[in-house]
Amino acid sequence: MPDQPLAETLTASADAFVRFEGVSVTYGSGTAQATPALSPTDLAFARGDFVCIVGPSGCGKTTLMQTLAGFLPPTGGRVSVGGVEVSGPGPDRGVVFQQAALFPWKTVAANAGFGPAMRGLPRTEQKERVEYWLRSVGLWDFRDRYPYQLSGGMQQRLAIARALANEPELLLMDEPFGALDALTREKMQEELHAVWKRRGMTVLFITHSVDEAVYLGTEVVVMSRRPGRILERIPAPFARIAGERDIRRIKAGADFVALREQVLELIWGEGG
């Protein structure tokens, strides 16, 4: 598959819903202290997209996440999204992370209905949504169970219900699937990829794993070892193949395999 100039592929489009305009982070102060993560950085993507960041460790993909999840304020240049610049967290944004992070002591359904239920909305709607989501993951049948009664692949399905509950515009995955074993994670790779598509929603996905990077995202970003930088962004036509998916027989495929390891070599090339 031929390379895109870089040049070209970090050129703002007009429509585009996410913007990183010159995005910089330093952790610290001083001369002595001050550590920079994060070059300044262009991305710009659409609305639909599931983009997909991939570099060494270190390199600053958690940190460009943070600022898009309003976590961490850039210490240059400017995120927005939909024109709207990000100064904070917001309902817009859901976030999931590598560990579950869910509420002990609360029910699967109350877990998935915290969002909602912290917003204000009618109980009705709040009702309709914890049940919608929940049957969209297949977790409808244990709502009055507690996380400890739940496998590891079903908190993680459960995190994913209750950052969609809130029926954000983006949704933001940092390592989502780390910690699950590789069965458990193709299948929950399967899952979410059945949901961007029923939906139709914008996901930005941080993980190390190529293979999954390749899968799921319609473009995978590759960013360069501390303090990062974007290196290239390289369309996956993965994610929109239509029809039955055979998600072995896709990652056995000539195109696939030359997809991962044009990937793979700029991450080596990075010494990740």
Given for the second form:
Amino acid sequence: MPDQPLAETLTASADAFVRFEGVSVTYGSGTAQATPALSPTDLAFARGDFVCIVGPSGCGKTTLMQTLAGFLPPTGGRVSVGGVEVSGPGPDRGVVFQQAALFPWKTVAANAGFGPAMRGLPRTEQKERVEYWLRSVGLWDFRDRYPYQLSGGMQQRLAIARALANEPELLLMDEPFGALDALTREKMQEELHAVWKRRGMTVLFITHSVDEAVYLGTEVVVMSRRPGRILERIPAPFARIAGERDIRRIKAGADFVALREQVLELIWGEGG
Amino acid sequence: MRRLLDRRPWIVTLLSITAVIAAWAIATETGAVSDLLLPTPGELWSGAADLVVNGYKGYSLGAHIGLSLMRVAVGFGIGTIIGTLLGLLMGMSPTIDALAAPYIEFLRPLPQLAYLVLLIIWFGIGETPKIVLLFLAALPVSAVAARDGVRNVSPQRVQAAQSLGASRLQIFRHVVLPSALGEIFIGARLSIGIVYATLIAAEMIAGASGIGWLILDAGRFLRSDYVIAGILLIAAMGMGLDRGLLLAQRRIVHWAGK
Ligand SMILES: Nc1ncnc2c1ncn2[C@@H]1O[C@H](COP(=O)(O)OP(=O)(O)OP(=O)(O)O)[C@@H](O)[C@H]1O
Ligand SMILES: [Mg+2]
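In place of the form predicted on its own, the structure of the form predicted together with its partner chain is requested.
Complete assembly follows, chain above in first position.
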């Protein structure tokens, strides 16, 4: 559309897949202990984006995600996905919690296949998806075990496989690698990045690690202290580097370090 | 020696039992304790053998055991099943909880003997009042256990199931019920203990059968050998029931505590 200004085209709603409009949350509103957790927030991003949210502890990151997941109705404003207002949880939005929240009474395979089974997909497709995703996260050999027979890192991988086996358009992850050691964490970052590239889903990813956010995200959103608002949105180029990526080379590169320091400085400015 | 005992605690158990039996034998065989109060091991043995061979007052020992177990099984079985179903509903629906809670809370701390008389007035002296008594003993404990089990379900697991596309009924079947199972079993073991303790009271209601009645009746005739044999038997049956439930619990709720 040549006669339309460029700025308008970019903010047109057709471009935004997820949209927060003036979303605010106050816990226990109307009571003496009313806690404002999230200031009115506007945020929109496109299909296929990998949006990383960083910010001080208790600033409202989980709260923001919960309004999108449909677990928590916002006190004010609205959240929409693909133009449809969010009114509750649904299988179009997969969630990976900080604690794996697996079903300990089901085998690894039954956990991974929970979504497809509940939604009544054909048996053969259920089986294919379970095998595909368990192989992707390296748990196929453990398919007949129970979650309590897995290590913490394996449980977290299973939680990710469980969310992905449902093939949601949108994946919400709340500090999914927070409990992992540095090596496992970087391996998981690689695996997640590969899956995202292959399937092109949209990801909202909360993390305390600026390093992780800058490496994985197409965009890093920095939030202020509670009640949180968006301080700055910083585009990051590393997620879309084509071809073979070398995680160590990228993270040691001058442009990576510069961007990481820029984000860290913003957070330091918030006191933590 | 110390390491050996740490690794084989059953040796200590065996020693402890042997010591008690030895003390018992010495106390009774020397006449320090009258055998009217406490039979010698030999007398107990022949009394028990007599019960096994000749039965007691018209019923074989097996029939006494069978009748007691039948009463426990029916009272406990129906009480636990209905109590658990009620508790699950109470946990799911605040309305049903508000409806049923006052009766459950009233019944739970009430000593069973308090309403035993009423049951006799209502149901006479046959099997019915006995089984109703045991049923009422089992019901409130299992209802409260199931309700608490439902309430303690991890909200995050429910949210996980919701965002994987599970319906309300599927969430109940695949998330709420299995996560309440541990507490349901704990409730069942508590309730079988209470039912079992109530058994003696139930068999006090006129009649002439059951292991509990056997103990009471033998006591009236100062047959301490029969009484003690009956006590040992009822204890062994109780341990068996509890072990059976524990085994079932470990197999079914295998993930608990891990
Ligand atoms: N259920 C709740 N009831 C009352 N207040 C809450 C509740 N959940 C969170 N809060 C408050 O809201 C604020 C934001 O919480 P939230 O969990 O969103 O923070 P967060 O950014 O995810 O923190 P962290 O990085 O530590 O996980 C916190 O200060 C907290 O005190
Ligand atoms: Mg959080």
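Small disclaimer: the values here were computed from a predicted structure and weren't measured. Numbering follows the first chain given and starts at 1. The term rigid core refers to the maximal set of C-alpha atoms that superpose within 1.5 Å between the two forms.
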Q) Would you say E85 moves between these two forms, meaning its CA shifts by 2 Å or more once the core is fitted? A) no
Q | Core-superposed comparison between these two forms, G138 Cα displacement 2 Å or beyond | A | yes
